[in-house]
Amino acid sequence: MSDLHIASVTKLFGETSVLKGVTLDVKDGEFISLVGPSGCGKSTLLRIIAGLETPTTGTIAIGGADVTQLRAADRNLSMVFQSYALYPHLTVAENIAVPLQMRQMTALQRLPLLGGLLPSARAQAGDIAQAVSHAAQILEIAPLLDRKPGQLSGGQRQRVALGRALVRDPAAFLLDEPLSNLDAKLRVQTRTEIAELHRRLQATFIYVTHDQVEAMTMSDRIAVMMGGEILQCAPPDVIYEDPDDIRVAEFIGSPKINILPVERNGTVLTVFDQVLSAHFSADSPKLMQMGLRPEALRLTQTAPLLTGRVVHLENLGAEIFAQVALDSNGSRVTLRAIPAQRHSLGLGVQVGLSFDLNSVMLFDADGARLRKAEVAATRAAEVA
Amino acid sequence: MVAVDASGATRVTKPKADNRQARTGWMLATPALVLMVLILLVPIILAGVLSFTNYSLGNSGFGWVGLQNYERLFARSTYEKMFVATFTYVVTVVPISVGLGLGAALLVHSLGRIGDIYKTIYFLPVMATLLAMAIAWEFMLHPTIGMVNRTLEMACGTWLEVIPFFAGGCADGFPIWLGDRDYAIWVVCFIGIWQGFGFNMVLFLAGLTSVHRELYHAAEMDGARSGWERFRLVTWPALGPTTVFVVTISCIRAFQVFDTIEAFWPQGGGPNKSAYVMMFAIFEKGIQQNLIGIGSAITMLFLLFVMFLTLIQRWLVERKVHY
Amino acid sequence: MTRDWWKHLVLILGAIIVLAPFYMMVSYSFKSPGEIDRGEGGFFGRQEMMIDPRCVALRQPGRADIEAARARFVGQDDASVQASLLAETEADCSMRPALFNYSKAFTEAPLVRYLLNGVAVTLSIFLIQSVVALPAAYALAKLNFWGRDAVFGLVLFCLLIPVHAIALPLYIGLAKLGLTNTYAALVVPWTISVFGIFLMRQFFMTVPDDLIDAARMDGMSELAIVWRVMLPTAIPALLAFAIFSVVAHWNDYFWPRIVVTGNRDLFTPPLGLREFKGDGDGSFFGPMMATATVIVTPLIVAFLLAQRRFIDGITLSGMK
């Protein structure tokens, strides 16, 4: 009913193109996240969407209507800011009420004085009040209903933002950045809460975050941007495991992917000089680069296929990453290790690594994934 | 053995730390606080005395004459006079200097960059020394040669004399403004609101520039359509604080009006006294005429309004900061 | 911009009404009576040759002139050696306009003398404030001693007088001294800047502490710490109250009217335009105009160069 649909959309501010043509489909009820680093266009976009900004170019269409040209006010959609944008002179009652009051009273109900005398104003005051306190009740606030914002905590402050988002039946949600100006904790604690939030109202959430862990963990599907583009669109565990551009696999990861040259002479594919797989037969180019989770590398002594020392250790407790300098050409690699094999990880320690070539991901030059050269790799691998 | 030495060092340093600390604070406010007491306290208890005697300067010695000098106050015609006028000159310069210059920073935000020159202009009159305004004023007022006038004569014989005040002045000249007691005060309130509303702007774009732009953007969000609705549910609110503190300062400020009174005016405080304010009163009763004991009266009184108006305002403040 | 068109209009009308007197003064300081009365001219006026009539008046040969002129016009009676001499005069005494209001502002009164005097006045009064403004709004902010609470409510307290309201007390405590008519009784009253106090003492408040501890580890007297951490930390706080004491006090009318009585000597710029209009006729517009220009002037340039820093430091008591 409430799906969204954006449809070539560019921005310019000026002479700096901020959206290069983003086109995205949003399903009714989908939890959708939009991530990149900043000034990748991604707020941008949430403010066309809403109808604070309007796009150069393309449009955006509200369940199979198009509102591109509809002022925010009437597009029905309701919206997280990163500040909160709580109106300070009012109490958190008050705050919650204020979308319903716009919409469904008139300038006349809505006079201080007199509007309280109209019968019909007092009507509609009811059932606000009531639909305030039901939208209290779900995110646990009703005892702050009486208070200002200024008495409340970030965390409130932002329970208060979302209760007035979610206190009308808006097409969808846009949230911007609503965790950034929380502390560590309650990013997490209130991370859960929003998903939670999402399965129970069963709305449509556009999520915008710089974060990719905020995106990872609660997104159905993550829009990474990067330079005013959409480079993919797909879900989390699809982004974080097949990802289509070197730039998304470098992104999403924590820590980073590690990429290493990969050279192509004939049909032997080398890495540092170091031969992944003979008798490789596809069309790629000469000179490509491999992507490597942590995790997908391994310690080992028989025959590894690249050597360095131990440079510096993080333990997590959980897990332990570990940074390997190549002896080939000194860059760094990083390494995921368990607990168990803390006792053959130490600083300077010389150590071996392998990994699986169907764990590799290939890119060219410029970042485009080569998925025919990986399914080449992992065959010739194969069959030798 | 080291450990008791460093525990018993903090024990004795620390009060001595406090000595110091406390003897310093005294000398480094002591000249302050001295003159604070000297030239802003002691008037002010002098004044109250002084209200109650007949003193004048250069006698040897005063008599006590209780209340007379209040009663005076409020019994003779002169000092009604001087109510009437400061009252109307507050009441006129106060609200109109305000709502201009709430408007014109409405205005001016909203332009943006381009705006900044209106900014300037409107800010000249603060800045500038507003006896050498008033007696420019007077020139540009003069019945005969001034540009007022020549202004409005310009509209003689045009369809502007539909207007029965323009039909009246082409017919037999138009006011002599500062000589005529009808205009007297409402041109004082006039150069008035001119000097002050640039001030009250700048203090309004100040409070304007500090709303939180992401509040329009919930406002609009939240369905306020209309420039007014946002203005009701933001700007407004945001600018209460500025609000309080501009209608005080210009309160005070209005109060203290005496530089244009004395500049057209130096004998008398106006045709038939309609322009006889407070300041010029004191001035006047205390200084020219050496009554101090009316005058001192008179400045009790005046602090009394001053410091009630301020009151009233930190009350209001107060009542707004627990956002 | 096409849409913001009425706001323009508007505007603009204000900026007319704002600046007609500005445009008067500046444009009746360069024309001449004639002119004036006559309301032409434009802007500048037309700037022909005048006759100073004053100047004429002073030089008005006498029966010693003609007989020492007798030497350059040879074989002319008295009456016509008299008439060369007075076109000679008249001939000396005629300038333009503009120069002849402006040399008259300069010479009618010493003008620059009592620009001088506010200078002086002005300065002296911003210094001895903040000499003794910012040592206490210092032990306010950052130290701790007892009583300190007292004195800052007595501050507060302050903050609610305006010195013009008890310039009457003032006025009668300086002349009890005799000080009345001296530059003492210029600055006198206004050496302590209690709103000058609470400003910097919220400003030091926003200083951080440990900045003080390092200061003390350093081992810096607490007089030392005011003038050498505290005075280089709180430059732009003192630059706005400077700006702020200063386009007062330049501009201030009341105060010197009440405390100088007659002593030119003592006159500040306003005292002097004042001066000026009492003793002026007619005639004497265009030097009153251009005496008023002058000293309206050197804000006005200095506001325009630094708009930023001024309307700051002017609306410095609105932001707290």
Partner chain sequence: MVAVDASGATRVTKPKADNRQARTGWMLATPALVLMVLILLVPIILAGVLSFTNYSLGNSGFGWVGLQNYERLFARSTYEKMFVATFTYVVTVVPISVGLGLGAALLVHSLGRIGDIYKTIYFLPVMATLLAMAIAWEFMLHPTIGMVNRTLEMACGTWLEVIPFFAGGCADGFPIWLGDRDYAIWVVCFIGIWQGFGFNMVLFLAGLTSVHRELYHAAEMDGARSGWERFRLVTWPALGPTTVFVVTISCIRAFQVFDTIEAFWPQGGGPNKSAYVMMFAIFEKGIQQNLIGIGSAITMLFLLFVMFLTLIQRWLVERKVHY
Second form
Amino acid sequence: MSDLHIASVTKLFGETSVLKGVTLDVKDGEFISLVGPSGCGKSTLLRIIAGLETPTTGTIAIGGADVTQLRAADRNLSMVFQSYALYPHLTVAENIAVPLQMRQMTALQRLPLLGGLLPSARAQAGDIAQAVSHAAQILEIAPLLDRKPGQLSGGQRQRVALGRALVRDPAAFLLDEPLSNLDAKLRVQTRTEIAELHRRLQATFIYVTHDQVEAMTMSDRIAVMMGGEILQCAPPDVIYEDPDDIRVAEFIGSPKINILPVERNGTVLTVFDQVLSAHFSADSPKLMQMGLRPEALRLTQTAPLLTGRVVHLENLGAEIFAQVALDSNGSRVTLRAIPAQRHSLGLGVQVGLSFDLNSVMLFDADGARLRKAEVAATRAAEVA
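Next, report the structure of the form predicted alone; the form predicted together with the partner chain has already been given.
Next up is only this chain, free of partner chains and other molecules.
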């Protein structure tokens, strides 16, 4: 596929604005995920790309050609739905063959009895069977070709749906929450298979999900959507470590990022009256918000920046998450610790917390990221 360009796309359903001027470029061979909460417009955007919905305004271009008004059938894009959409009365092989039969064979050639008598139909059927076999080998479902969908597990049905998309050799694969019907174990296995399939095919994948883990582990880039807009589009590590907006910071990451109020008094930055830095820009906003990932917090017994009481623990084996109610105002922060620190994190235990100021993310009162306002790496008291 050539590059896909989405330019200023809006979508109204009645008076409800679902998409608000979305612009996005997808490179040839890229795996890009559209991620966001339910109702943010990600599935609507995918359907507009596919040609199943028409944008109210804006354009869709593939390889420089405007396809905004083209029918879905003329865009050479394959869509994999959440429900798999398999025909229950057909075998796996017949399900995978359907899109090729519809594109390459006439209505007469598709007739079960008469079509078999036509030499042209037999030749077409042979080519289609070869393409189905090739797709089944790629997806490792060749032993399942004679089964019906009702005889398959959820993960196997998903691979059949992928096979039906793959066999068309599309310009791009569009996947709309394809793993949401699978249990946790199958989701992990199938997302690995999809990522490996992408690497083998080097095809373009546009993947819609509300699951941040899927987006983080599979994508070249993630487009975080909320309220019908793309807040940020960047590689997973950038989205996590350097979010543009507090909503992106809060949506990506589990447990979610800790957000605390900070105040600037002159050039001094404080949190709950605790001085963090005396090297802060005097023209920065007076009231700000500070983001700290759980792994940025650490236990300390000397000169803590924050103090509080452990009110909840989640022991996941390789790591422990502790919720600490702060003494300053009772708000809670989450700390990620290692099992060796378990003895320090009993319920009700008073703890001190510290953090490296380089790990602090600052946002203004409206949630926009503040990057020009740099916080010094050492506390003001230590500098003095």
